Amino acid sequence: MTEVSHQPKQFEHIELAMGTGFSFHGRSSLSDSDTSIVLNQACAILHEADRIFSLYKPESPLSRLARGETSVAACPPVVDEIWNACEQWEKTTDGWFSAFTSEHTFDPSGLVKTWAAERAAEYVLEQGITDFTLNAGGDIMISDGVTEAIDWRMGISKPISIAAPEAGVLTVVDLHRTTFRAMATSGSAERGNHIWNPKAVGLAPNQDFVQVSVIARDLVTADVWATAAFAEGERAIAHLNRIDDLEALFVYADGNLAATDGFINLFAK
């Protein structure tokens, strides 16, 4: 039986999974032991997604699919779910999000991390912990029940490696009293030019931007559009301005900034 304390207690849980760090931070009315159990079970969702979808694990279903050793139908049903989701997002983004590499390998990494993060967050909410944030390798989700003003604020990093001496915060946004609950950033600072242009010959990367941060109502939407906007390049500014419930900040290769029309309203004051 789950124990509920009268006074919410602060918690922080950091989990290494899917090649990155996931940080849960918030307040829980459950006992310390029950809170720990909930967070560990939520993180099991992340590890299961990694087991299935990692292309760095030779025996994962997705690695076997890439080598032609199996079919989507023979993989766990969630592979077909993600395949279909990627196809739908490709249509939604007018083809700027694609889950296929230049070698025609199915690589849904532009969606799977935040998809798994959302599933983990949903589990935490279902267990009665409603006041928390989740940082999924720099992509951030805020729960509706957040009670501390600081948790509504998100920092956008400078478009350089976090290991660089000049690394730090580029700007801060505040999502309090907005409909937005998530932000995702795509860029070349940590992994180089790893986002391909699905409409270019040879899927060569677009080099207009070094970083794109997208704010949306949910984490997957923010993540997919950040990837798509980076791939599209400068034309994405006008493109995202036509999309409801999205705002974005773009950092050009020369260091100049651009943003969608409503982004200015989100700067922390």
Second form
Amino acid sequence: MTEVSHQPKQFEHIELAMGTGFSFHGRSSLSDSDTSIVLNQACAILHEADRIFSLYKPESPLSRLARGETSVAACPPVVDEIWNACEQWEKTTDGWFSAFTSEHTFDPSGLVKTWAAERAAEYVLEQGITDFTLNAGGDIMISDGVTEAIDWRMGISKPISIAAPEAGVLTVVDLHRTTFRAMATSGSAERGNHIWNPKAVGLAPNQDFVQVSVIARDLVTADVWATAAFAEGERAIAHLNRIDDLEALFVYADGNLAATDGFINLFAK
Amino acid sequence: MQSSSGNSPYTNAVLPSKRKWKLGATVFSVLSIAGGLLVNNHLNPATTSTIAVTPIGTKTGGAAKPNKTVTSDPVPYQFGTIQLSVTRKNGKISAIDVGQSTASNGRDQAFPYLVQYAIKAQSTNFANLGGATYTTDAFKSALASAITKLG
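I have the form predicted alone already, so could you send the form predicted in complex with the partner chain?
Next comes the full complex, this chain leading.
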């Protein structure tokens, strides 16, 4: 009875940040108060990223950068880090992921949320909580130390808003005994058409898919490729098949599905 | 087993239905062609599901065979079932259509099994629901709705 701190205890922490909901859920051997401190610190990382990168906050360093009032050099160093990461991802995806808008401003929103989520999760791991999942507004990562079978399984929403009455589960995947630890989904169901076409300035992105879910080893990789594949359209199926350590499920507007070759092994049984 | 007139076996394949086995054999060989075309269709989606073919039949002598379209039995293959309809016009095969139901074009052909797998997996329980990034408002109302369901 006195040794409760060594008995893993279930926890759930929901935080509203960056315009969406983040949910940490798992088991911790720390005391309740320590668990709570760790999770609050992790969420501080999310809020700090939002303070720097939000384009909805007119005084954020990134908003000021977009208006030309400041330079990358004058911004917090993390801006330069994200800028470089975005440039690298643009090359990696053959230009299908781009943080540089047609107005030549820098909008890394597509990367910052999952990047910050990864930093927050790393912090939680470093503090000794190793058995948890993090749902970052629909993009999910699973820690290596997850002990419950259900935590390895993730539902994928139908390509309609989760707030819609007909919302439901399209399918369920199971990442247990795979090297995959993350899934990210891109689509127009929640936020409308917020993905632009980096290859055709002024044109809408490809309309082949209404939703693309990408499964990868880490959350940022999954997120970037989901955005890129959504923008690329149908040819992304072949494109993603050529990339190692990625699987993807594509939903067409008519409800048909397509997938990379290995995806079939990930369906929950 | 070629006919004495030395026609291509394809011509025989669209002879009246009592020679169904030949139609079957043709469908089988056409499948490999169609398979290639389907892959092509998938990579370069066409707006129509009709695959235009160069007429491969020849005049068979005597009275011209009546124009007609025959439909094969559904033939299972790697990605599901394929059904072809073959049209003969003026004694020549004028079109091979990939049939109605499960086989309307390359993409539909290739992936129906995925839907089945996806639906089968639907009922499994899971810890997290993923989807396109939801807004705070959507998140809150989904949460509220879930809590209501908990009762």
